[in-house]
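Just one chain follows, in the form predicted on its own, and it is written as structure tokens.
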Amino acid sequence: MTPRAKYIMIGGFLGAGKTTSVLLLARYLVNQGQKVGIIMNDQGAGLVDTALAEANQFPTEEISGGCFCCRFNSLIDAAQQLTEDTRPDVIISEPVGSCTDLVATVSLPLQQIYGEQFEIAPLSVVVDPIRARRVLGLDTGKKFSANVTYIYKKQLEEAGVIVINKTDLVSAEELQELSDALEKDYPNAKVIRVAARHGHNLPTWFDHVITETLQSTPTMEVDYQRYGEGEALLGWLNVSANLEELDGGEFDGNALLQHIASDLRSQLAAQGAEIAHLKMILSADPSGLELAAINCTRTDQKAELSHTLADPIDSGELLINLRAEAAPEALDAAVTATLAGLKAKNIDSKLTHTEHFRPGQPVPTHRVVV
């Protein structure tokens, strides 16, 4: 009999650091001699996350056009495609950052219907400590509206593990206060503190989800009307474009990404829009192995490069994923203006793909109630 693959789902709100964590967990497992497959998920197509996973040379499947709960059969197809192609010991999945109710609509159906194929790990929910402190009322600062916040708190409520990421961004006192609040409000979850980008305390989290299995607990109640209204408040934009130096010279791709992110952030701040996640990559070659990547997870946060190009380039492919509490048309207008403005830097941009929309009402394929 073929051994069951471990299924590990890493959720959490947009900008919490899920993709970084997925890639680090995959590397951790590979270093232990395990075969790993990754499944990325988004409401739209053209994902920065998928490009980063492929750049790290992990077998990767992408499910677009809806969340795992609404595309459950596509999730199964992707998992089976991975098992046929590479027979991974572990499948790591990253759901859409605005989704919740994942235990009832993904984990439990997988366990009950496909239990012979998959062993299900507890759901991990990753949080940014600054965003989490604002949501829990521990800090002031720009916040999401009530219905978006409803989704955020429901993600915490269903978590088997709450992972406070980016612990280096807050003081020890603020971190302890946040940990205490999470343990008090969500007593069924194990709270673990990490700094994924710096590798701090990752084995504690990784070893837990590798060895533990999903426990049967009462299914949380979800107001799907409010959930859908919360998702519909978020604007979604995916854009890809070819960039080229007009005079045949070279440009600094890292500095260009920083300029684009700063310009977009300034435009959205002027509109009062709150960024949930802006992430971009600039690929210097068709293989996608040589790239720069940048992230911004709040309107009041400066964007940070996570990958850099070693040398100047003469052309490249730009991929933008932007999610914010704003009208999709406003996001599209901001990106269009920023790309048009690149001519002032002697860089021509040609769009190859663009889409902007609001997520539709979630309608799960299955929902198991305990």
Ligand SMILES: Nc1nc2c(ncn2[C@@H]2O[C@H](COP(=O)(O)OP(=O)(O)OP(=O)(O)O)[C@@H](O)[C@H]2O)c(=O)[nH]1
Given for the second form:
Amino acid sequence: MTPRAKYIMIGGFLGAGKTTSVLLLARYLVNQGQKVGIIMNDQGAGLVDTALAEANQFPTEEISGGCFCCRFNSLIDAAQQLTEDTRPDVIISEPVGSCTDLVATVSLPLQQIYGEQFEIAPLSVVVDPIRARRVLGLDTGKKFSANVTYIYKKQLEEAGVIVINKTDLVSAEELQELSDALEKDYPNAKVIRVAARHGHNLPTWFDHVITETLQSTPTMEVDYQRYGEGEALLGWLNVSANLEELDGGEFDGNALLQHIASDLRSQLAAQGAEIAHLKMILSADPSGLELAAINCTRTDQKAELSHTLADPIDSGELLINLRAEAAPEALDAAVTATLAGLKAKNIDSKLTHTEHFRPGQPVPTHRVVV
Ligand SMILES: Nc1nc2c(ncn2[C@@H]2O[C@H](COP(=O)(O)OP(=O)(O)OP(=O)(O)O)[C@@H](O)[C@H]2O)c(=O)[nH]1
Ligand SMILES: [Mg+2]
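Next, report the structure of the form predicted in complex with the ligand; the form predicted on its own has already been given.
Following is the full complex, with the preceding chain placed first.
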């Protein structure tokens, strides 16, 4: 009999550091001689996360146009595809950051229906400590509306492991206070502190999900109307565009991404819209291996480059994924204005893909109640 593949799902709210962690876990496993496959998921198409996973040359499948729970059969197809292509020992998947109830609608159905093929790890839920402190009322600062916060807290409630990421962003006292509050409010979860980007304490978390399996606990109650209303408060935008220097000269792609992020951020700040995650990639070549990437995970946070281009470029492919608590039309208007403004920098932009919408009401394919 073929050995079962381990299925590890890394959830958590938008911008918490899921993709960063998925890629590091994949590298950690590969370094141990394991074969991995990655499944990325999003409500729209044209994903920065998939581009990053492919740039890291991991076998990757993408499920777009709906979440795992609502597209359970596509998740199975993606897992089978990875199995056919590379027979991975471990499948790592990243659900949409506005999704919850993943244990009942994804982990348990996988365990019950496909238990011969997959061994399911405990669900990890990654949090950004600044965002989590605001949600738990430990700090002031711009927050999401009550129904978005409802989703955030439901994510924590079903976690097997709560991973406080980005520990470099808060003081030791703030971190301890957050960790204590999470342990008190969510006693079923193991709380682990990491700084994924800095590789800090990752083996504690990774070894836990590699070795442990999902424990059976009573199913969390979810008010699907509230959940749907919370998701519908978020605006989603995915845009791809070709950028070209008008006189055939070259431009600094890293500086340009910083300019675009700062322009978008100030437009959204002026409207009081809270950014959940603005992520962009500028690829210099069709292979997508040479790229610059930038992220901003709060309206009051300056965007940061996580990958940079080594040299100036004359043209490139820009991918924008923006999720914020705002009307999708407002996100579209902001992006349209920012791209039009690039003319002043002598850069022409031609849209190749554009979509903006609110996520639809979640309707899971399966829901296993314990
Ligand atoms: N300061 C700091 N930033 C981090 C750390 N880990 C990840 N980040 C940054 O957090 C931002 C968001 O990271 P992602 O991994 O894209 O987050 P995500 O959860 O996949 O986001 P979505 O897919 O949009 O839900 C990026 O700028 C990362 O570089 C960390 O340990 N410290
Ligand atoms: Mg991601």
